[in-house]
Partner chain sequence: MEIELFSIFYMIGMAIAVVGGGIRVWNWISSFPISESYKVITDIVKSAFSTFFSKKICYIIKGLFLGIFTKAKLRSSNISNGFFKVAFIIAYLLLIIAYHIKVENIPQLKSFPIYISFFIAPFADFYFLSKTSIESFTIADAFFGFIHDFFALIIISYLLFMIYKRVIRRVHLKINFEDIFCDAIIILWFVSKLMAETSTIIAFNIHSSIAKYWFFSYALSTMLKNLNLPWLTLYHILWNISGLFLGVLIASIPFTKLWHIIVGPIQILRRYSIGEKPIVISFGKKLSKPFDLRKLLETESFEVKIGIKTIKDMSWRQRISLEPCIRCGRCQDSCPAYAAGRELSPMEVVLNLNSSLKLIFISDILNFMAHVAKWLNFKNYISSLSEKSEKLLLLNGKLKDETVWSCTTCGACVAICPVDISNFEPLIERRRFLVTEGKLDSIKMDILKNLIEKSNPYGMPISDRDLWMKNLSVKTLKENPNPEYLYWVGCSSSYDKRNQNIAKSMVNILNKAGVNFVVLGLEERCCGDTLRRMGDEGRFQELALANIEVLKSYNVKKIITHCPHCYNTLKNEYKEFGGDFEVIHHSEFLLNLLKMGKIKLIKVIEEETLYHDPCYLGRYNGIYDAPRILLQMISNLKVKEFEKHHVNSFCCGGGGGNVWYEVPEKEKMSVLRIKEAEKIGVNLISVACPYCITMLEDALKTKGLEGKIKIKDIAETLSEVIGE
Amino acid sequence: MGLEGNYKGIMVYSEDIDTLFELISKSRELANQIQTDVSAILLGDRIEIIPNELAAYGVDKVYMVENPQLKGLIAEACAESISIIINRVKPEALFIGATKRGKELAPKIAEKLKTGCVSECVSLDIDKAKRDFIMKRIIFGGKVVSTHTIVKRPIIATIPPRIFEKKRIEGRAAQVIKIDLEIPSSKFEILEVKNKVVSGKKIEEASIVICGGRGLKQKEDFKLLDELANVLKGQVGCTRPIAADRGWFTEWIGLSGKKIKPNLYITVGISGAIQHVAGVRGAKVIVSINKDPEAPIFSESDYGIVGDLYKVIPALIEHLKKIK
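Where the form is predicted in complex with the partner chain, what structure does this chain have on its own?
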């Protein structure tokens, strides 16, 4: 410590462009509070983003590294580049988008710089007096919100996508600084990259799952759920009676079937038997649509609509399409 004085400005990085915009917007807001700059880093073997695009969200400087070693954005190479830039620029904070790539990158950089790192912040504030960053995150399976600060500089934090809003600010320009770096060649060799086909994905890995129960009267009706899944980029599952009794599918969700922990779980025409609920307890948010207000599933849900699924689901699809 003691070096804080030398560290100024907020720096952001994310390989996901939308997240990058969000981080810039949030950083702009914070930077304004302490009158400092926001800079962004762009990495790649060929960078297609126009740096000025970033300016529209409030960035002041863009550091760009184009290097063949950055092909595939291998963590080692990225961490190397970012830490070199940081050592040159000395920002007081580095925010990284908490995508999977971002989450493996941030701690590496933190370790290189021997500083602290907060993962997946859901709230970022500044204690202006102390010029300290106050970060909140959710831990212990969602039961606890912890508030942190980091006593070294730069502080590092990862921020999940869609936590902060991106806000365009018109009429700004950014300074683009291209940096040439020696990046040691990596032993990391990418053999194959397979696209995840949403439908072929394992249901355990899906972050949004829509599950149909006996409220769906015929197999064709699952097309409704497929459509909803398409809009949400989710997966469709079913309860045991649908699979085991009616034979429409081969797998089901629940205690005697697949156990899942999606971010969003939507039950459609499901009563909420314990054998079913026990398999989805880990879901972050559960939404239920059932026409029976007394259905036990409602007491296991965060949100619910009492209504006929054949009316609710099409309406839901329609409205979701609008916002997408």
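By rigid core we mean the largest C-alpha set that fits within 1.5 Å across both forms. All values reported here derive from a predicted model rather than from experimental measurement. Positions refer to the first chain, counted from 1. What changes on going to the form predicted on its own:
- After superposing the rigid core, the C-alpha of residue 245 moves by 2 Å or more between the two forms.
- Positional change of residue 302 between the two forms reaches 2 Å or more at the C-alpha, relative to the superposed core.
- Relative to the superposed core, residue 260 undergoes a C-alpha shift of no less than 2 Å between the two forms.
Output block for the form predicted on its own, input the form predicted in complex with the partner chain:
Single chain only below; no partners, no other molecules.
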């Protein structure tokens, strides 16, 4: 379709640094296919990120805006800043991390630029001949994968954290461009920020995760998984039906919950719905335990054990204790 209005390049933004690294890495991969550059936006009343930290993941240019109105990164001020930068730089694509703030920010920018926005993308690709960005997202509770393209430029897409892998590229440097903007005063003011108190290690940071599904008959049976986690020095999670439907826990692993990338992921009594699999796509090794040999989870697993979890887990715990 060509470049509408001479738009060129891929731009990324996220207030979450790890998500920003992931977006840069994926954008670098796409940019190499169409011979273009990758830029990132940093916003704040005082920016502490060193731009060359971003260069190590593949960014070419970093646009920095420091302004008192950006304190707390209120969505209206951020949307105004990013929209101005896009109108000046004219990237053909803007990828935004689908964090809580990013989800609020992306549609505001799309409205300002009168362009399309595809939310919660789990896949990004590009048609090199047409230079069209191909975005996929999961809909209808995980039953359908929908594919999207946007004709107008720039295209805007939000991507959840931990969908793409961070890939360092040594020996790179980025051009830093500081921009002074007149940002209108916001109608909102942040009076206080209280960080959420988290007991123990976040499950997103765990290298080994054991996750229970509907194959577990009662909440107390998760003690089996806790025992296995203690032996492996891992953490226990659950699927959405366990948390949202049965109400046994408050958080779950999956596309609509926690996205994780552990070194080892053990599923116990999980069928393998696509929305759950999308949340663990980055796991290095997946081991699944299910009594149904036709369970879809086995097609996503590196190793599978067909059997009754109430027999398999105790036997596994006993064996691991012996070899340890």
